[in-house]
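To begin, one chain is listed below as structure tokens, in the form predicted alone.
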Amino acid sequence: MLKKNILVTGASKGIGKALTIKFAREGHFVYATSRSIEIVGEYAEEKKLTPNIFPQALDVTNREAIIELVAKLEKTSPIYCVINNAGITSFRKAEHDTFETIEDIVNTNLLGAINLIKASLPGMIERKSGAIINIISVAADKVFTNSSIYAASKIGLQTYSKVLREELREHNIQVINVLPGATKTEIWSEEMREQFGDRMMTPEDIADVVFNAFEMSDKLVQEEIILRPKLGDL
């Protein structure tokens, strides 16, 4: 198996972190970015995979940080895959977001991913190769109450990256979205994670379904993936 550079963003913690040790795992070179390289330089080192993972320190609200950490990568290390992973909510009814949350939340869940698409799209176009994968959120697919920025975010990136994906087809590139329902990440309350854990799914269980759309066969592509728990969702 050719091995690959991957970056994933949020991987210090919940999915993204799942996400880094499996492609790590299965010997891939893994550029895990985050705003606390710190952890992430603390579990490669546990888990024994400090050759395969990189930490790299970014914040996807800054376009500019996104731009140069592109550049530097591509200059040496040209990344084949993006993993858009991070992601931020607020649970609450949307009277009650601030603008302040709003600007937060869509400038992390949509900008973010797509300025980091829009940096890594030059490199992957000129190969003729390359994967982008989001992972989205089934609330782009079905209506939950106070979440409705973090929806609409979510939509946003599901939408762009279906326009985008037949715009690629031509320079073989996949672009593949996974809607994750209930998973245990501290995206969750703690008070929910400990009420409702048993019936969410698992990052690893979310990382490991990601893995297997990537490798597969090149002759086809699991375009759009929607996980739920099997008692459905919260």
Ligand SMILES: NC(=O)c1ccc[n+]([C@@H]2O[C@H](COP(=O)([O-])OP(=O)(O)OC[C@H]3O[C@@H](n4cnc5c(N)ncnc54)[C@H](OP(=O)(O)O)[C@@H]3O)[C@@H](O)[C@H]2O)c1
Given for the second form:
Amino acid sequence: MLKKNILVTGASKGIGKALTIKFAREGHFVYATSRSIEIVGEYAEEKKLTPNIFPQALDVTNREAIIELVAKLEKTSPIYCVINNAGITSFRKAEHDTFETIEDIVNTNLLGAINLIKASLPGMIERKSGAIINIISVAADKVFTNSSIYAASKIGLQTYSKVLREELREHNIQVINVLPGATKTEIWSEEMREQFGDRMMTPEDIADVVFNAFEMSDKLVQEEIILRPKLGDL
Ligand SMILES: NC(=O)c1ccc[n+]([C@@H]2O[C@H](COP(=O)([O-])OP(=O)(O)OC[C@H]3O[C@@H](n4cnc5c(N)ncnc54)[C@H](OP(=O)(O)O)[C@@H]3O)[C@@H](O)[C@H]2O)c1
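Given the form predicted alone above, produce the structure of the same protein in the form predicted in complex with the ligand.
Starting with the chain above, the whole complex follows.
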């Protein structure tokens, strides 16, 4: 297996941390980004994965920082796969979301991912190889109350990526959208995790599926992946 350079956003905890550890354990080189890189450095050391995990500071709402990081990596370690994972939500009714919350969610979940894709595309197209994996949500597929902006941001990214997928076929770049249901991470309140944690999926479950999709035969791509807890949505 060829070892590849993978960039993960939101790698400090939850699904992003599980993805980073999984890909690194499998021998890939993971540029693990988040706003709090000291946390990434700590777990990389604790798991003895420092040769494969490279913590990088990145706030995905900062377009210039995205462009700078991609340009830096292009020179030293071109990225084969971008995993857009960083995400936030509010769990509030639309009427109670502030303007600031609305902007934060769209800037992180939608624009952050699109800007990182946009910055990464020239290199991938030139190399005629690459993969873009987006951690979306079942909220893009089914209506849940108290998640209007979150759902809008996720459907936006899913639709953008469906169009992108068709445009990138000729360049040998695959686009995989992953739509997980409830997964036990800190995106959920402590009360929700205490009450429903047993039926939630784990971040490691999601990371295993994403990794298997990434490693599939060159002849095929698993384009849209929906993952739900066996007992259904919360
Ligand atoms: N858990 C679920 O049930 C579930 C279900 C479906 C989809 N998802 C999606 O899965 C992804 C990961 O969520 P999670 O459940 O693992 O949540 P989490 O445990 O709260 O982790 C969120 C991650 O996003 C990062 N992040 C937030 N804002 C950022 C920003 N502006 N720039 C860079 N990184 C930022 C955080 O890192 P820093 O704060 O260190 O920057 C953190 O590493 C999200 O896109 C979420 O929508 C989750």
